[in-house]
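A lone chain, given as structure tokens: the form predicted on its own.
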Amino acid sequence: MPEQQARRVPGTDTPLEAITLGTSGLGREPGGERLARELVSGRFRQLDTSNEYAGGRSETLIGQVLGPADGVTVFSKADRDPRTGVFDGDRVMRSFEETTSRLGVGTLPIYHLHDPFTITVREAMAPGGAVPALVSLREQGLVAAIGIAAAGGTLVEDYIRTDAFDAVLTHNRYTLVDRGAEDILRLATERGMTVFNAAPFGGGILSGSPRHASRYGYRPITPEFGQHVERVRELCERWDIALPAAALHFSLREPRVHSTVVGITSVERLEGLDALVDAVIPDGFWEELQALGTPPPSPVD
């Protein structure tokens, strides 16, 4: 794994690891109990979840297997009301209570504002809004740090510019074939924020899965984008490098990214992560990747 500058979870003495396991799929399929046990007992000691993942079952399963001696750090997110879409300060507080109850904890190291698509930034920042509630949780010591986690670059950038947040989580926007989060990384770095880069495989197209070969970030790709992906795939073949290994290390080697969030949907995928992390990618590969030029706009740009 590439060496990165040592960093701690903001507001804590807990070291921040380069890999965080994403659990959005935990609880959607049978066998979730086994996967949850594997997630908290393996090599990687950070989990990312959310109030809404699998209708709360992701957090519930983690809470059922998580013990105080496990040494696992769990990050979660506040979500809008699943029935009404309301995402005000009261909803943030209820979301926090639901999450901590499921996880069986009293505090959280990082608590993100998650996909606030039903409100404007102005509404979120207003008295009684979602962001003042997050700030209150931080001031009370119930969360060590607060973050913004959302799809869509401009929205995330607007929240970063409020200077209210300690961390940002972007996904499907900074990968081997996409630089859409460049402004997010720049703004976050200027403010000393902790950066999580999620979905390094672009929703599956960079994982080598034929099922996802025609989609990026869960959206259909354009011919131009597909041609660029094919050139990157051919480059990996010339260097005898697995495409998903190159995709993961693209994020791991980026100094402005402090932890890469890898979604884990099965025990098999978790077991395969070791080999991807431990892969050695020669410097020459990155030089040739750069020579391919700036990737065309992705479907999520």
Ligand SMILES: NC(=O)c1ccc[n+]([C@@H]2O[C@H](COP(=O)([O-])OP(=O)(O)OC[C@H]3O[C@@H](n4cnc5c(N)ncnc54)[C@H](OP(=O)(O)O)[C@@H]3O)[C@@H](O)[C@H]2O)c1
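In this text, the rigid core denotes the largest set of C-alpha atoms whose superposition between the two forms falls within 1.5 Å. These figures come from a predicted structure and were not determined experimentally. Positions refer to the first chain, counted from 1. First, how it differs from the form predicted in complex with the named molecule.
After superposition on the rigid core, the Cα atom of Gly11 is displaced by 2 Å or more between these two forms.
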Contents of the next structure:
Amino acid sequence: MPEQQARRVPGTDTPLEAITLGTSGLGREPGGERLARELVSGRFRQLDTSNEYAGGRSETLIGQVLGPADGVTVFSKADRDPRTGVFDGDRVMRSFEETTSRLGVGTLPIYHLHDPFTITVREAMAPGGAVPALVSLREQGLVAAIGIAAAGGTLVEDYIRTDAFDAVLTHNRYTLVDRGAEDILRLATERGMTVFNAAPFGGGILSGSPRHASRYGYRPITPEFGQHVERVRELCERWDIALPAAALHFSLREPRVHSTVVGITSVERLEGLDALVDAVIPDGFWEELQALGTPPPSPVD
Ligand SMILES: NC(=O)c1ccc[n+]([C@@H]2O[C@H](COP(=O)([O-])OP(=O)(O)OC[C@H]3O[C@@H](n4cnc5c(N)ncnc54)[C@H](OP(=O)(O)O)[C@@H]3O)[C@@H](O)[C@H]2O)c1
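Switching conditions: you have the form predicted on its own, so give me the form predicted in complex with the named molecule.
Okay, now the whole complex, with that chain kicking things off.
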């Protein structure tokens, strides 16, 4: 696996790993118990979850299989109230209690503010707001670090500029076919933040599966964007490189990214991850990718 900047899991001596398994799909389909068991017993030792994934089922399933001796690190996120949309300090505290109770843990290494779309940054930062609650959890030692995890664009940048956060999770904006997170990466690197790059397959289109061919970042693609994806796919074919392997390594080789969050939907996908991680991509491929030019705006830009 390519070398990335040496980092520790906050609050521990454990090195932060380059791969984090994303569990937003865990608990949405039957067979979640088996997948959860595989997720905590394999080669990759970090999981990304959230209070709201599968209505809490992702965390519950992880909690059912997680043992203290597993050596698995779980990152989670505070979510707004699912019924009212309220996302204030009290809600963050309740969200934390729900998460830790489902996971069966007392503390978390990183706790993100997740998709704060129902509040402004100013509301989040105000006394009684979501961010002071996260800071308080960190001061109490209940979380070792706090992060902002959301769609890209100026919202995430504005949260980074508050200097309140230790970590950021961006998604679908730094991929083989998208550079939308450039400013996020720059701002986070300037501050020494821990950076998670989630959705290296753009939610599925870069997995190569025809099922995902018409969407990027969970939105329909434009013809221009589709043509660019096709050019990248042809380039992979010429080099005899699997499209998802190139997509994964695009993120793994980026020194400003500390861990790449890959969405795992099934045991088969988890088993298939080994070969993608172990693939060796020649330097010449990256030079030819660059020669394809700046990708057109993606549906998430
Ligand atoms: N706001 C946030 O905090 C936020 C937002 C987005 C994502 N995330 C995190 O990032 C994770 C990843 O995002 P994502 O799942 O949306 O996008 P992704 O990782 O770009 O794509 C996941 C899709 O790629 C395919 N895939 C997975 N492993 C594969 C393999 N070994 N070979 C080929 N294809 C493979 C799967 O397709 P199939 O469906 O065909 O199996 C899966 O649905 C999430 O689970 C979540 O933890 C966080």
